[in-house]
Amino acid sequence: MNLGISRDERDGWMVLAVLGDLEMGSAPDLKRAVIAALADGADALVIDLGAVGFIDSTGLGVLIGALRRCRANGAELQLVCAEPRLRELFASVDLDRVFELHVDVAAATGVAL
């Protein structure tokens, strides 16, 4: 299944808004989108998981890979994840210690929309 990913630039931040389930079949779509954003010169990236209903271990792996790629390229990565069920998932595998989870894009970027 393909993942819907929209790309928008907001005050120096590249925002990738994800729609659908982030799982084994669709996670490569997000990986490609992150690689493309970094290749296009993004140095501040937000992945907005606001419209994601489910994340499996492959999806979490892609998010960890995105963080590693951003760090390797000197780029910043922020995640938007307001859904309590998904926030619990991040906490259950200690990824809430790795990622700061924001409630919306404005909170992630510090830029009022």
Second form
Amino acid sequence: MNLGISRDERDGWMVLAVLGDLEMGSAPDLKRAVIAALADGADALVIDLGAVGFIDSTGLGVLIGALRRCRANGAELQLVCAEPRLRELFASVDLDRVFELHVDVAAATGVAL
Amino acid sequence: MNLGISRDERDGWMVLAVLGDLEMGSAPDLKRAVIAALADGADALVIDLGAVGFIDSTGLGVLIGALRRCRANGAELQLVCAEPRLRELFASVDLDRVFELHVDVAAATGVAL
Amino acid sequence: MNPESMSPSSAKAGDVVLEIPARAEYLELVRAVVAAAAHVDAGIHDDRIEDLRLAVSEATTNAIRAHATLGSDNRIEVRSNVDGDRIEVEVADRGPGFDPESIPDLPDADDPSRLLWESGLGIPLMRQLTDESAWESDNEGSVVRLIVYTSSYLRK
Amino acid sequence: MNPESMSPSSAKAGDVVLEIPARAEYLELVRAVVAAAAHVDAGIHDDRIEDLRLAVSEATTNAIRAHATLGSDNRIEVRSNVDGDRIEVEVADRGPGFDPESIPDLPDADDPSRLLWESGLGIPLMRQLTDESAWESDNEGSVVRLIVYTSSYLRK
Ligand SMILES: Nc1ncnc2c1ncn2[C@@H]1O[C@H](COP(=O)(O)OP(=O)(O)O)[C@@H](O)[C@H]1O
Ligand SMILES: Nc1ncnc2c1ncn2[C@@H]1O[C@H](COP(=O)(O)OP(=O)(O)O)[C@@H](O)[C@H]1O
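Which structure goes with the form predicted together with its partner chain, now that we have seen the form predicted on its own?
To see the whole picture, the full complex is given below, headed by that same chain.
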């Protein structure tokens, strides 16, 4: 299974919009997209999970790795995730304390840079 | 699995609109509905398969049985089935020569009584 | 081939095997698994998958009925193998068996007695929908093998 | 319990068993089968099925990885049993095995070193999502048993 990942600029943020299930088979696609965005000089990233229906531990792991990579590059990272079940999933392994989950892209890019 | 079957009068026809998959587990529901319609005195029946996604041999068998029962009661039977795959299915076992398949209820009830 | 030869130990590496209770509630699951197993190979045309889905559903319906005649809750095994341009599905039951050669032909569609045949459409449909179909049966059970070639886009 | 005890011969009458090649392409199929097997019992709350779906997906991901470390194309078995108000799923692999007791705890969410842990979330998640979870493992493989009670509507 492949993810669809589109890149978009918005108010100085690079938005990666993800479409599909984020799991073992597809999570590496997102990892590559984050690495590429940072290599292209992005210093403020949004990962938009609005069109993601399923995330497993591999998907969560890639998001943690993305945060680590962004911090190492001095870049910002914000997540968009409105779906209640997925928000609960982050909370169930305390990742709601690691990430702020925004309800839409406007809320995420509204964070002061 | 249960079928949804609704009954409706139209221009002297009793229309049985079927919703669901017509297979082993559900086909008996349609058989019962046909028997009940004839018992209630219907002399012109339309079975509308427009909201049926899947039909198997059990489903086709119930339709054959419905035609036999209607003829035995001197009642008319017309079928509505527009979906190309299902029309092909009837044709693949020559049932297009047993039933006329109408594209909508108006075409079926347009048949002269 | 008898149903024994379909036990998991003889499975090929790429097989997807589903074992279900012999109950009508599981038919939809069988159809979903066959479609999903076929979809793993992205090259397969949707129409062919639809054909196979219906053919396997027919085979499973017969298997469920066969168990019912024995009052048996023994399970049914559905094995799918996608290999290059061909999908092979075997449905194995532990029913009473039957003689595949002695299945009567249906009356012609123009014959009024055709309407007496509410059953007997399953095997003709399986033959129509697949490129190859074969039955083996003894008093320990039956196995149907259904094959579609993914390159045969159009129904026969 | 070892993986042997999960061979079809010991299956309970109501079991749905799925055997797949140890490849990521089949994860979605596993999730669909578990959900469908659970849905056959109409009384089960959708939220609990979702929880189980994810937990089983995690177990299967680990099983696929375990086979990959051996370079093995041996298959993985997922057995679902719905019984009254409880669904039990077992995922059995033929991987190298591991010591479930020695899995380290993750650093606290406030600990900066938490970000070094891109993996290790699977087992904590399975524990969170199910009412009971148990691992048995030896050098012939591992079995995870996951149970949800259908009456426990809310996540723990
Ligand atoms: N797996 C099976 N086990 C036992 N008998 C079978 C099996 N499959 C088919 N048969 C026999 O063959 C007959 C014809 O099957 P089929 O063409 O599918 O029509 P139907 O199932 O509607 O009768 C069945 O009625 C049954 O007697
Ligand atoms: N079925 C299994 N076979 C072998 N090792 C396993 C299995 N399940 C889990 N493990 C071991 O336990 C570790 C932790 O598993 P888990 O919490 O799911 O996180 P992750 O799979 O992301 O590492 C794995 O890295 C692996 O070493």
